[in-house]
Amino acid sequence: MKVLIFGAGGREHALAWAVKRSPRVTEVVCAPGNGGIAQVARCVSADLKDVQSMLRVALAERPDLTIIGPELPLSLGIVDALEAEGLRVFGPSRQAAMLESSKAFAKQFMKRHQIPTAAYAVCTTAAEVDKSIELFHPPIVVKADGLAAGKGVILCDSRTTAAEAAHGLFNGTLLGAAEQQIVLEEFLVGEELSFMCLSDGKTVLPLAPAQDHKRIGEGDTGPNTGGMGVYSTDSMLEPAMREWIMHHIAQPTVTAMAEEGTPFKGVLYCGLMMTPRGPEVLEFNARFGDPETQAVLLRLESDLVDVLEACVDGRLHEVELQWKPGASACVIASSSGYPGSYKTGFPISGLGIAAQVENTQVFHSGTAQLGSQIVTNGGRVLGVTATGDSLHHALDRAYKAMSDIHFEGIYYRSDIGHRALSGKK
């Protein structure tokens, strides 16, 4: 088999690594890829913002299976375009991907189908914001409707700051482009959980749960990022709670999408808040999470290609996933200044030594290859990921490997998994 993966980050490196392990796969192609992905796949140029550019690559390569990594190509309809050409592709259609690409669509969908989520209001004008905001008690969450690369969620401690944030989204000063609608949302308190499921449009199959660390600073302080680390353990979700989430959130979502004529095939990522009144949906993503995928795939013992093909073929009910017991952890090494402005092009040393740590993989998020040298090429640069019999064990390996890696301005959190380790779960 030849497998084509679209994307350029740590998620795609983990996907390429997992796909490469399948005995059925003879070639992995990634577009556009990065410095690390080039070590396990043949990288070709592609513009992820342009459906025609991606379509040209797929038609030239004629893969047996195409996997879509990031959210932007999904929102642009790349799956629809590839399927129209008769290609087999893993990922949701443009309409189904609206669960992620439109916060307003997702909230209204959840309301229609009684899927638990925070109270909200969708506003299309500043006047509607000023009227609706009186219904909320601070703190108030203000969300851009569209994709915003993790920057479209603003936590506001007063109605005044919430109104200012909403107006900033409407006039384009906050994200650089004006939003047509925004969502005001009740602030939820609890532990966040990343609950990713595979779906073939009917059947839903859960992956191992994970918890992401969004804040840049130790102790979960400072601005939000795309994710500074993640861990996955057997004990983080009791079997009864997993069944509750499947029965009340994941399966009803897939069933309702099919009933509405937009069957969801791919990864349904349920970003949950485990509140005192039960799990509630913070957001849906329509693809593998990043960095959750790095930690989760390291624990997956089943052949990923077999599983994804079952989704494409509508026979996911035949699949039973096998998992490595214990735990996994991914620690992100970022560029100094991230998530604000940062410089790139710094040489990275120690990757070979780090890769020798037992049960450890170094996934590249933002790197490039210059001659024989790997250099930094993004805000999040590397995801050092390890498995172990326990979370302590997995983290020890990840941090041991991280200590061998160096580049100018390297920054990483030293407290990934701190809540689980301290018992404050």
Given for the second form:
Amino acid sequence: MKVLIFGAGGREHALAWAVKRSPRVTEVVCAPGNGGIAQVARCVSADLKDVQSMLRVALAERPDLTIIGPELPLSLGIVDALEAEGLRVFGPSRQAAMLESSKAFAKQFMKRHQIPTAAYAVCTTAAEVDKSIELFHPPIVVKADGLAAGKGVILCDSRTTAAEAAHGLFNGTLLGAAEQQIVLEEFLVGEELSFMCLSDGKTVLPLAPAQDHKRIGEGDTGPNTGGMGVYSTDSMLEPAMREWIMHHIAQPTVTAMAEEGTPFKGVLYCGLMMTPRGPEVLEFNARFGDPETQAVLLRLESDLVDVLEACVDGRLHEVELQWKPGASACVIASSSGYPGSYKTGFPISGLGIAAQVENTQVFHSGTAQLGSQIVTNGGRVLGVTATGDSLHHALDRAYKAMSDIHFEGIYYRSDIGHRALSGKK
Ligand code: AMP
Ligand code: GLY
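Alongside the form predicted on its own that was just displayed, please also present the structure of the form predicted together with ligand AMP.
What follows is the entire complex, opening with the chain shown before.
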């Protein structure tokens, strides 16, 4: 089998690594890939903002299976375009991906189907914001409707700052492009949980649970990022709670999407807040999480290609996933300055030594190959990922491997998974 993966980050490196392990796979192609992915796949260039560019790659390669990594191509309709050419694709259609690409759509969908989520108002004008905001108690969450690479959510501690943020989204001063609609939302308190499920449009199969660390600073301080580290253990989600989430959130979402004529095939990532009144949806993503995927795929013992094909073919009910017991953890090394501006092109050393740590994989998020040298090429640079019998072991390995790696301005959080270890979770 030849498998084509679209994307350029750590998630796609983990996907390429897992796909390559399948005995059925003879060739992995990644477009555009990065310096680390080039070690497990043949990388070809493609513009992830341009469906025609991706379509050209797929038609030239004629893969047996195509996997879409990031949200942008999904929101542009890459799956629809590839399927129209008769290709087999893992990922949701443009309409189904609206669960991620429009927060207003997702909120209204959840309301229609009684899926638990924070109270909200969708506003299309500044006047509507000024009126609706009176109904919310601070803190108030203001969200851009569209994709914003993690920058579209603003937590506001007063009505005045919330109104300013909403106005800033409408007039384009906050994100560059002007938003047509925004969401005001009740602030939820609790632990976050990344609950990723596979779906073939009908059946839902949960992956191992994970917790992301979104803030840049130790102790969950500072601005939000794409994710600075993840851990996954069996004990972080009791079986009864998993059943509740499946029964009240994941399965009803997939069932209702099918009923509405937009079946959801791919990864339904439920970003949950475990509130005192139960789990509530913070957001849906229509793809694998990054860096959740790095930690979760390292624990997957089943053949990923078999599983993704079952999704594409509508046979997910036949699949039972096998997981490594214990735990995994992924620690992100980022460039100095991230999530603000940062420099790239710094040589990375120690990757060979780090790779020798037992049960550890160094997935590349933002790297490039310059001759024989791997250099930094993004805000998030590496995801050092390890498994272990316990979270302690997994973290020890990941941090041991991280200590071998160097590049100018390297930054990583040293407290990934610590709240779980100290029992404060
Ligand atoms: P989102 O892109 O919607 O996942 O939001 C990014 C992050 O903002 C989430 O992971 C939460 O940490 C935070 N967030 C989003 N919505 C809320 C909310 N209603 N209450 C509290 N925190 C939120
Ligand atoms: N790690 C969060 C996300 O993938 O959206």
